[in-house]
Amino acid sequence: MITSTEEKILLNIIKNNQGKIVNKDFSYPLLENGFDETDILRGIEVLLSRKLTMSQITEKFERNFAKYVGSKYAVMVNSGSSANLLSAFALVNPKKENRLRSGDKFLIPAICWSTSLWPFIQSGLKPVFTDVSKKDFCIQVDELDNKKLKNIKLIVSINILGNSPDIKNLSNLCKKKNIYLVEDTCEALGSKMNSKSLGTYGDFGTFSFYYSHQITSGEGGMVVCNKKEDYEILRTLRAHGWDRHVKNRKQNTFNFVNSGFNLRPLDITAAIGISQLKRLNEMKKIRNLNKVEIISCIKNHPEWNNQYEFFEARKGLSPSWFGFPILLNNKYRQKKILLMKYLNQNKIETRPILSGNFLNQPSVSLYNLKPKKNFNNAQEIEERGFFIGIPTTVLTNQKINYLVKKLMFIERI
């Protein structure tokens, strides 16, 4: 551990260096300066210890994270994509009771991320796509009738940009029909439905700590679960299939009790994660405030004429927003590409809603996965939707006014 004097010296160095790297030009990135001085200091401490690989700091972060979201167990990995990979292969693992089998079908919304889909296919499961709601961009739970759920063994639900489907009813439905539920919560850490954290309604919940997410350690991810059996499978699969972290292991031997990967994180990313997790609730409040202020400024602009529709939290949800999603009014749909170009030229960073309608992606055709039916809501969201960032620091009136002025330029495109 560094002394208090050394800490003061390092903090001064970090602050001085921060002043050199900050972009002086006016911009609106997805996330501006995701790390504070304490985050960097915690990382430096690990570097100075020369013990960078996964160890006690990672275990501490896992315990803190599990406590924060309200799960029994948490397993840290090197990315949110790896978290989905571990969940998929845990579900098909021979050590799991009532495991899924090759060829079993899983349901996934058409608005998804690449690695929300592919790990489950790579584990031998067969995807069945379904449309999403235009209100929350998530899976439409009220349309999951017996016909749609026929032969479905798993549902992968994605909590998009901090929002949620009707997760309580989805969880109850899965329990009733003996369907596994994985909550991809990579974009919704900190969101709670009826005081229960998203990511804890299913058999597995996955999270990401990529740079622009609710907390960041640069890279990193987490899987949570409540069954000890699942926890031990996850830990074994994470590191080569080795029994190093399993009770009653054979001491001082390389004893491989399962298949596995190398998805281990570093203690340096865990140290930064611990630091960021302490600030998550405050950053959540600030993001919520910024979202409200942006919408208010847009709607009070003299040129406001319902050019945009805004993403609202599902009833009962305390949201932790990842981004600020916007749908263009239908009559402006053809202007979307020009608007994106204009915003980015003016240093307002934009992104699609995840990957858009994933069925339009080339990889879907490559693997012959495209269903015969169209998903109209997913397609409409792709054609009308985009998102911008929501900072974790309070936006100034100057920055809000700049953003709104550029958004209102759609009338002149």
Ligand SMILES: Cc1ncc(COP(=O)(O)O)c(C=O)c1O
Given for the second form:
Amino acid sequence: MITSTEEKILLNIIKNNQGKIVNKDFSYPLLENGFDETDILRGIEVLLSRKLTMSQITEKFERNFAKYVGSKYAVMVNSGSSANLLSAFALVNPKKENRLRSGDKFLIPAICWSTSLWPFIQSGLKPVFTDVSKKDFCIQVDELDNKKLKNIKLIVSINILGNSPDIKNLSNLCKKKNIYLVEDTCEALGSKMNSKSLGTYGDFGTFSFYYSHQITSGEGGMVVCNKKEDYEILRTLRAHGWDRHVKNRKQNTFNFVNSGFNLRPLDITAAIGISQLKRLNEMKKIRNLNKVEIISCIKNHPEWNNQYEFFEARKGLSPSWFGFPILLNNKYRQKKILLMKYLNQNKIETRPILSGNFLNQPSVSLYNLKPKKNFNNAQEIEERGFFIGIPTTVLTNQKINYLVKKLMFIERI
Ligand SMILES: Cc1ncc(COP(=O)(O)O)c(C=O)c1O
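Okay, that was the form predicted on its own. Show me the form predicted together with the named molecule next.
Time for the whole complex; same chain goes first.
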């Protein structure tokens, strides 16, 4: 531990350094200066301890995180992708009661992230794609009839950009039909449906702490679950299949009780995560306010002519936005590529809505996974949609005006 005098000196150095990296230009990145002084100080403290590898700090973050989202257990890993990998392999693990078997089918929306999909395929399961809703880009729960769910043993639902599908009905449906549910919540930490955190409706919830997510530790991820059996499997698979971190282990033996990976996080990322988690509610509030301000400013622009469609949170959801999704009005659709180029040239960072329609990706063709039918909503979202970041500090009028001016330039493109 550092002394309070040392802490003051370090904070001064960090503050001076923060001043140097603040971007004075007009720009609108996905995330600006995502770490505050305390985050950096907590990271330095771990470095000074010379003990970077996973230990009690990671355990503390796991406890704090489980408490925050309201799950019994949380297991930290080195990325959101690793969180998905662990849940996929936990579901097929021989130690799991009623485990999934090789060849079992899982349902996944056509708008997904690469590592929302591949870990489940890598664990031996077979994907069945389904279209998404145009309202929230998530899985369309009211379309999941008996025909669609035939032989489905798992649903991987993705809470996109902070929004949610009809998660209560999805979770009830899965319980009724004995279908496992994994909620990929890598983009929605802090979002709550009827006061219950997204990521806690399913058997596993996965989270990412990569740059520009609701909290960031550079890299990092978390899996949450409520069953002790799952928790023990996750912890064993995370580190070599070794029983080192399992309660009541045989002491001092190299006892490899399961298959395994090495997906351990570093304590330095856990320390930064603990610090960021304390600020999550405040950052969520500011992101909400910034989003409302931007929309209001665009809609009050003299040239406003419904050029864009904006998105509200699903009813009952207290959203924690990851980004600000925008759909071009159908009659501006052809301008999307030029608009993205123009915004990026003007230092406004943009991204597709997740990956767009994932079925268009070369990796899907490489593995012959492309279904014959088209997913019209996913395709439309790819062709008309994009997102920009929402800062975690209150946007100045100057910055909002800059952003709005550039967005309204669409009329001249
Ligand atoms: C929905 C979703 N799942 C998984 C991931 C992977 O997370 P990571 O980048 O931490 O591996 C991401 C990344 O942004 C994501 O958006």
